[in-house]
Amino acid sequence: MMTELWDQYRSVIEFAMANALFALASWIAMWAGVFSLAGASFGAVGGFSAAYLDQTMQAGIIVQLLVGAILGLLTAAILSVLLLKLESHWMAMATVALVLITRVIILSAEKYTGGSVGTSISRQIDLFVVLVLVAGVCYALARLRRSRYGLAAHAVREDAAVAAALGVNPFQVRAIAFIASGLVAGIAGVVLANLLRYIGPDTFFITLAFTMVAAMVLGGTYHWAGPIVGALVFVGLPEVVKSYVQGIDELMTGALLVAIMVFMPRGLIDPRRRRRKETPTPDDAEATSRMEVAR
């Protein structure tokens, strides 16, 4: 029984925490208040050329993993100099127009993408290396998140003008997230390549962004464990429920995602949440002490 619920949803698990580092790179953007779809461009750049290197040179994995991320993390750095001068929504905005630029230059750079036809990949990778590189990328956040670049990014995101008036660089500290944000998803999009076996023009397009960006929202954005829930709940219950009864999936994603945000603006993960049902509230502490007094 446990083997064939394993056999079933075991490519459920793979698709989930491929789409969970998808997530976890723009909650690193956002983690310094950047609103970013940047990660499926950035994507985009690991998974194409682990199919390059994979088509021309029988690369491994390792190989494809460290040039994707390498390759994403140039990409965020040199796009952080034009994109972080913009604001806000200007900002997220320019993001939606990088992923459609990165899908003209993989329908125009048809010798190393394949162009509208797309190219294929041979899979490499298993569940076990995608689970290790989630959990390396969820211990480097939890170091980071008390350390004093943590409490920086933190700053910046709740107000950055405050935070400068402390002496904090906000650009700096956006600048390092932005890039960083880069290296997860050029990982990202080497593992999701793996899976697919298959990429074309429309594999790290707008229905990715979507998905990455509903994942961070639905999980939470405060803290680094939301992207990875809310990737689990976006791309894994709709498989779930799909086996069972066909034809609502889309419709329970979309009831879902809208109740999430009426009734949890802060997303499944809240650490603020945890911290008020910690702390008694001046009720609760009046309602002790009567006790103690009744005794």
Given for the second form:
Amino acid sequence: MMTELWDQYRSVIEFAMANALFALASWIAMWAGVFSLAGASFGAVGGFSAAYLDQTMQAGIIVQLLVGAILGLLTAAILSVLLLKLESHWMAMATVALVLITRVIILSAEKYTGGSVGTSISRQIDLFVVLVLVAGVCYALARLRRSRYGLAAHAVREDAAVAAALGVNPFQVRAIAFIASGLVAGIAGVVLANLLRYIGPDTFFITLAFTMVAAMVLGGTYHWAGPIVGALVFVGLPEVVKSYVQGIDELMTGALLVAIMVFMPRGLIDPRRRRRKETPTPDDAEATSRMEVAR
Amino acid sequence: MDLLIQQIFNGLSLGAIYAVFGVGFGLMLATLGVLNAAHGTFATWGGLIVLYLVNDMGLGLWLSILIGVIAAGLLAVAVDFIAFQPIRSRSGDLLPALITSIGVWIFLLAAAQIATGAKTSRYAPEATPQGSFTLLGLSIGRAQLISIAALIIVGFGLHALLHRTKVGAAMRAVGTSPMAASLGGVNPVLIVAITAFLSGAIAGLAGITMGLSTSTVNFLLGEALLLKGFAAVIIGGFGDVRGTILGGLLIGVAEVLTAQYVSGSLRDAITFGLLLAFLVFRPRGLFGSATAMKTARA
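Any chance you could show the form predicted in complex with its partner chain after that form predicted alone?
Up next: the whole complex, starting with the chain shown before.
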């Protein structure tokens, strides 16, 4: 009984963690104020190269992950030259266009991707490896949070002009964030391909792109734990609902997403909310000084 | 040569549907600052309602279209009230409204899937305009005429509304600066509701003409329209009705000609290739002004 339950929920947790990796990739870009849906495209690069390596040379998971990470990084580096000069809203829309084009490329590169039929891949990953990957990304982000780069990224997100005046190069900070997000999304693509065991042109399409940003925003965009919580809620809750009532899980997901955004606009994990109870924050200090001025 | 002219006409009538949808989508983006992922589902629901009225209720086509268009408009008003209104008061950027629109999209798409049982339905042949006639050597489908008529009505109607009437001026004002508009005596809540209704109704009309032109409707009808309409808005220039129409027609012609002379599988490649090229090299599109996106409340 317990093992049955565990088997059922293990795959839910695995998929939630794969989505968490994608959401973390979006979050890394968002850290520096880059709103990007391109993670789905980088995921496709990772996923399809993993499938190709698996089919042609039976490459192990370590090789697949390394290749996925490197190719994701390189793709992001090339695209960052084209995309990052755009004003933020155009940039977001350009990444939507990129996801649309990725599907066309997958369909045309039939020799490597299987075209509209898709391609299969043998599963070489288990929950432990996925968890190690998520933990690794989180560890890196937690270390970076108070680093020079982390502070610079936060500054660029809040106000690029002020950050530039303080000697931060906004373009450089954004480019690093975008490329790092490509790396993580490439890994996430390898993980998702291994979990699904079959990938096609629709695997890394708009639905995945929307899911990753929705999970990121649902969890909260101001702390790296946000995307993980968001992905767990976004992927896990419909599964829980499904085991009680059939057929309405997607309706629930949609309604839940709207409700959380309306009532908790900063997401489920909001460091400001917690900090407020403990120590004064810059926001509070600002409020206090404003009160003093008023007095 | 004849084939080329015929295919250009076919492309224009397909592009007319993209253009109509793009006009509605662009209206919501420019005036309300919502990049609405759920806009395609308005078209789907418009198409589904008309199919139901024509096939199952036996209503006349024109009355059904009218009801379908109004229903899609009311759906958009309801969505705006539930999902966008609460966020608008906090200002912010494109992101929160995009996320709630994704929620609405998931919801309405799933609801359409449940309502249709994920099956494709066909219009009753005797109830809808079928067949074609020949004029000046061109074979013109009756459904194609409806698509083109819809574009002419929407294009001229909306352009006249925006530039010749007080309501239109108020809509443009709200699009530029809601604060200044309300100081100028505009009731922003009413104007927002009117804009949402119009943009939903136009999307519904696009969905209906799409359904008529293929004689079939399924729950994914609006998804293709959403992607093509998005491309039309960007290529044409953000917040410009003429540009969007031109963009939509361009996409339609490019798609049909690519399918005819190059390869059917590259249809989408040309559209999205154009889209990315415009975004990267000419983000203001064919007609849009460089400052439109900055002044718009996003």
